[in-house]
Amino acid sequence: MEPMTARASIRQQLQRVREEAIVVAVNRLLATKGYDAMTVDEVAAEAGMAKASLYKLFTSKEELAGAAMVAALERALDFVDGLRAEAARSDGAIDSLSQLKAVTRWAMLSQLEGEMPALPSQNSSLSASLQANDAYMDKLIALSNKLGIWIADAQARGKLNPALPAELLLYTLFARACDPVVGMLKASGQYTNKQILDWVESATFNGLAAR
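In the form predicted together with a further copy of the same chain, the chain whose sequence appeared above, alone:
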């Protein structure tokens, strides 16, 4: 009996490694080309296996995208939790606005490095399947809740504009994670990543108008 479970465990680990390779490939392709332009052939090639093998682990292209989106949300949640832990250690020296700015910068940097899968534009066939994906929805709601707490706090303290609905603030932060402006500035090739992040952060929180 021991050998059997050991063998099973090894198999599971191998399978897990292959699954992760696939998810990484999907993530990169979603970030660079988007869902529609991504083909399953490309995913298989990049993950180093035949397409049929891939379909043993994931039953559809939509499921592939779902797994990559879940992984991206997990990274975001990890980052947010890291910030919370840091803030707890710093004993109140880090306010919620700084944390929101840090998440925004992290998301934009991920985009610049080709690691942030693009949000499904509404009406895509993808968005329907994502909304039916429990793992995805759970993570999305968890992330929204954690950001929502910071937003409410920042508004209550007068750091974020209290006249704006919290919903708009949340959506805007999500939108920055796949803001085309970031990619356009990078494509122009004249600026460093730090400049781009500083400017877009400034534009997001302080606005385009002079203060």
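Please supply the corresponding structure for the form predicted alone (the preceding block corresponds to the form predicted together with a further copy of the same chain).
Shown next is a single chain and nothing more.
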């Protein structure tokens, strides 16, 4: 490798390392403080770099949140693909409803462990930034399609209410990743993670009515 090429390669590697450190910092701050309370100064301090250096890689708070959401969607897709591979090995022994429950539990556990970024439901500048983020939209669509296949199958088999729009079921499952109920139960200090996961999963898939 020629010296100039080697130096360029090292610079690219260093940039990737810096970007990864920033995304990890953003993810942690979004999970613990939320988007509105998070500041760029805090991200720079958490990532261990100057604010000016951070702005060379990410130009805005919205772009930082977008990078964290892309990383979160990548983790979700990796988890879903792992479930699909496991189902293929089981020769159909794992049904679609079980897959959806597993994804829901994973998303809630990620929130409990401070690994799921929390974004406001209403923020026009952030929403516009995310919709303009091709990587975010591509991964969101890919995840929606994969979950949608399981939802359609579970409805066809009578495991999920076929009268409900599939879109409603999809959004309900997405909402579990940032469900305030999960955080409130955790904050009370009275329950284990397993209890919280079991209860919210039951409420999501079985409803609140007595059986």
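All values derive from a computational prediction rather than experimental measurement. Positions refer to the first chain, counted from 1. Rigid core (definition): largest C-alpha set, two forms, superposition within 1.5 Å.
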| query | finding |
| --- | --- |
| Exceeds or equals 2 Å, Cα of Ser124 between these two forms, core fit | yes |
